[in-house]
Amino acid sequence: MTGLFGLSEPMAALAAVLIPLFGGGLVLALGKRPNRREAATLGTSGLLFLVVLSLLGPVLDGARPRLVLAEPLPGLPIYLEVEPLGLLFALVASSLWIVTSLYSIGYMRGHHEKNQTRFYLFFAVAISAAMGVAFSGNLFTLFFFYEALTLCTFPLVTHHQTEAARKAGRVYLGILLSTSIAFQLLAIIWTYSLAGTVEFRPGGILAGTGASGTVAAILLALYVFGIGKAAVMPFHRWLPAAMVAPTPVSALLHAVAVVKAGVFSVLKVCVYTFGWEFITDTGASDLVIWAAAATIILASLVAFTKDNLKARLAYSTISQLSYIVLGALLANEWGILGGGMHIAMHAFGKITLFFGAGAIMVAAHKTEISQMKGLGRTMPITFGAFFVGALSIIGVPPAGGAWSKWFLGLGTLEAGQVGLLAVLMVSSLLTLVYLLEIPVKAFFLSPEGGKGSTGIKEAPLTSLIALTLTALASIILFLQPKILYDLMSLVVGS
């Protein structure tokens, strides 16, 4: 069958990987013409979303487009396959690339950032790698694109080229490469030795291999900690360290691609490599699930101590990512469904918060929460959108995060884990306090010394449009979550 622009479904999957690379080439060629360079970025991001969206109908109807790219080793091909969970991630990443590009135009110009062409180039390459992660057909392909994503985001983390940025880059590469090579690669090799394959298969590939509960538990732990982009403690330091990068990079790391590639990979491995029935039967997740639970609480507590807004949001992300990991490790229908939906719900909520943080820095030149008293009176759109994003992260209506957290709660009850339900409830209360403190100070407290915010206005228009769109999307996802629910229903029903 042919779809958008006459592309067959397998070729559309390939196009999703190649279009951002083509866009990166245009950015490089138009580097001396900023308006055209940024138009190329917006055009390419829009085209990518349309191509990914064209796969939604066929996948919902049961199609699983597949395309072999290469076979460097016999029996270990690099190939793309579009399945519901991967398509959900690709839809999130491709749609958010559009609004992040729009936001970046206002931010990068308003903040007078240097090396803007390099920024847009590597951002595009990172999206290409994220598409490869989303459509990976086996563990070998996933590892290839996962490592590519790490390497191509390094120049973004070190964008400012200061000593602090270089130090953050070393931490970023050091943790992500060491965990993936020492743990994740070892787990992939071990999986191949047990199952004779590394393909992603509904129901998993480890059942019937004779793997004991102890072996399964060790192997699962290697994946959870080896996929360092999921930021499960103690392998989380790279994420707050990377906050030295420009705010659009923070949005890429926290919402669009990087950490979502991590938790997506954990979820995909649990569903298609282990199989959630195998995890339940062997008790493989009985211990490692508490590492995710501890990360949820500890990261929330650390967030309380941070006065720097981006640092607080970074630790909030670490906490929220482990909601998804916990959902995967619950290994039941509601947990997996809630974890998959939280990939999207958290992405739109958290990107709104980071867009708000960047807007505050560009317009008011303030980065500390203690400096934001009264700012909501001169920046009502920014702080209004921030409030909506915070509601989604907390998990209360009318924002989309309410649905994913509801299903995760049902998952803990289905697993008979009342203690884990308590973890989710306590974390939500902590999140409520440390996030809502910010708009409350902005709207209801007077500026320090009783002085007004003379001269402070809203951020550039493109940035305001972007953060308004993502805030509205968070509300729309509460009112219309059906597409996400349908895709995840196919995952748990496969």
Second form
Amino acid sequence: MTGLFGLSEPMAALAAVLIPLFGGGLVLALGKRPNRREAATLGTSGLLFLVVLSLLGPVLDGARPRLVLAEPLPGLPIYLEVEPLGLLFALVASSLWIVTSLYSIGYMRGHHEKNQTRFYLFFAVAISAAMGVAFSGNLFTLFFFYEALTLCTFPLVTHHQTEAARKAGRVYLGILLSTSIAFQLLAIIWTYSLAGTVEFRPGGILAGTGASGTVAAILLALYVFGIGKAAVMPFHRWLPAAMVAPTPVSALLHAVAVVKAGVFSVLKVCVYTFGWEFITDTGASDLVIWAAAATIILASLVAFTKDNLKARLAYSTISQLSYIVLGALLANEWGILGGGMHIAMHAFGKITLFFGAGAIMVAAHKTEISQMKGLGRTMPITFGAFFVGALSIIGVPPAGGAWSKWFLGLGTLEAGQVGLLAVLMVSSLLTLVYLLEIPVKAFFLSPEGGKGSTGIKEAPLTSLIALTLTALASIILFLQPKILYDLMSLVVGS
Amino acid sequence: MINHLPILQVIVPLMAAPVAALVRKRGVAWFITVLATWASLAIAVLLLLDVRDGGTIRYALGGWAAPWGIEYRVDTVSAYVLVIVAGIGAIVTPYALLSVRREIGVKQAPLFYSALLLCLCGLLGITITGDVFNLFVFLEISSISAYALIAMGPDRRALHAAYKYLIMGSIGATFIVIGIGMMYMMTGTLNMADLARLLPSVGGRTVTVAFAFLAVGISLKLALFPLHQWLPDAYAYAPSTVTAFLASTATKVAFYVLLRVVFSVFGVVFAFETMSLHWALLPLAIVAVLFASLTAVYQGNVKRLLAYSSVAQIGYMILGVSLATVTGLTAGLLHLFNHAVIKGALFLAMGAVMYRVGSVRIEAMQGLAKRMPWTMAAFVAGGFSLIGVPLTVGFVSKWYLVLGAIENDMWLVAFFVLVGSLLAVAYIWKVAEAAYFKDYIGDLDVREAPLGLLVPMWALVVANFYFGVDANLTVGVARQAAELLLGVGP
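In place of the form predicted on its own, the structure of the form predicted together with its partner chain is requested.
Below is the entire complex, every chain and molecule, led by the chain shown above.
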């Protein structure tokens, strides 16, 4: 059976990894002509989305296309395999790449950023790595793309090349590389030594290897902390540090691609390496789940104290990521279902918020929340979208986040963890306060320094289109969560 | 002809050396050197292909059968090391042409090539011989020529470094010859195979002492912590070509000697059960990894930085040995090859910087990536491999090393190996950050290195990735060699 453009499904998976790389090459070649360069970015992102979408039908029908790329070590191949969870992540990342590209054009030009060609180039490479993460067939492949994603986002974090950017870059690289090498790689090799394979298999590979409860618990902790991109405390500092990057980077990479690659990996390890039944049988997640719970609360509390909008969103992201980690570690159908859906819900919600933050920065040159009083009157679209995004993150209707939080709550009850349910509730309340404060201030307070015209207008058009689209998507995902639900049902049903 | 390959392996560079010294013209001397090294490589490859089926080539020198005559013995282990040594020689010598022209005087150049060939001859001889005293002789040939090569460094501190190496190296050699003497005293033979047969039956304190002398002497030669003091200066001040050559070969051959003595002569049972060698090697190896990596982070001279990194990498190899399992030994042997291509590439990149900038201090490399993009890219690529990024050879070594440690239930050891990787990130990053994120402040006429330097450098970089993407060949050979050494062949 062939799909889009006559590509067989395994080739479509490969194409998903290669198309952004090819797009990056085009960007480089067209570097001198900004309009064509941006057209190339938009074109490749659209193409990528179509290719990923073409995999949806077959995967829902039960196909698991697989393509071996190389076999560096005997018995340790690098291969791609498309399964529902990965496809969900790929769909989210590729669809948001289109929107972010649209947004970037307005932002980068409106903000007169330098080195835009380099920016678009590494952006495309990062997406390629994210696709690789999504379609990794085993832990080894995942590790490779995971590290590639760290390295190719580094030039984006340090884009401004200032001393501050360099320092942040050091924190970024330092934490992500050290956790992945010291913990994650150790865990992968340990897994290999236990199971003789590192492939992702429904039901996991560790059950029946004779791994004791203690070993399983240590191994799981190594994965949870070793996947530093999931930003479970105390390995979260890289995420606020990465906020020195231009806003589109914060939006797509540090609210979607990079961090979601992290929580996605945690989910994938829980489902396909451990197998959730194995986790429940051994009680492997009993302790480490509280690290996620603590992160949810603590990051929310820190978010409260931040006046800088991007910093507040960063801590909000840390908190929300741990929702997904928590869902994975609950290790039951509802937890994993909710965690998987929250990947998509949080992505659309948070990217709207970041788009809003960037739009405010470009149009009004404001970065601190205390300066945004009354801005809602001059920038109604931006703050309206911001409001919708915030609703989705908090988890109230009519935004998509309501579904994932609902399932996560069910998951805690299923696991008999009322304490964790309380954590989710308290954190939602905290989120409600610290996120809604922003549009409330913007709409209902009057601007400082009187009513006179400030010369502030709405953000550039492409940016407005982008953030309206993502806000709408959040609402649509509330009304039509079926695709996400179906994909995740396949994950937990297997 | 084909039957005489083992002796040709040694004779070709040995004979080429005086010719290179006598021709007096540096271009001609260089050409002879290149021819000789490539011929050596061809011979080494032929030998490896010959023994790959699991056979052993035995060659009696002058037709005198062992144990009366000297026997050359080629099995998978030695053929593997021969290919590495000759291969590095073949890549480094083309590079030498330009680098030597810049760093070494016209009159000295032919002598330089001659010493280089002698050093190669010594290293190949150590690897191929099956006779312990002959091994000692070749060890001295390679060491003495190495002292001379290091002393030719462009900096006057090279003399001091060479002197230090001379003293330490001689102490090591003395220990080794004392150990050999004691073994001869007890068994009356110098042939390795014979020794292996006779030693278990004699036993006693003399054999124990002989083992200790040999272990310490060889550890000095391979710069195992804390006997590594000679290495950083020697590598930092030697001519660029010599640093690249020695870093990729000399300590590797010393490592090979350790393997031969421990596994082939004394045997696993004696070394690890009677003598508990692993309890001596394992802590030292871990301290080497951590301490030397940490020291590397604080170096301002990049060649010195890489030298400390080498001490750490030797720690990894020794760690593999101390596990005394097939996986551990495979890891050690793999790293022998992998580290040779990693460090070779890195030192050649530094040689190119030396060629254009005249300094290898970190300050001199600020913003250099804009001026010498290919050279610095090679450094970063080599650095990735050193760190152990997937799809590089460094990853392959780390994988097997950690796997070996986990198989022995040594979790902490596995963790320390990975911490060593992190320290490598730190010191490689220091250089990369200076080259890529600082503004260029040096001379305006600094350009990219000439092709004569870039091509050998990138050949090694490509090898780093080629054998990282498809490690089946190296893993296969290393595993076969490890099984051979442990006597658990398939």
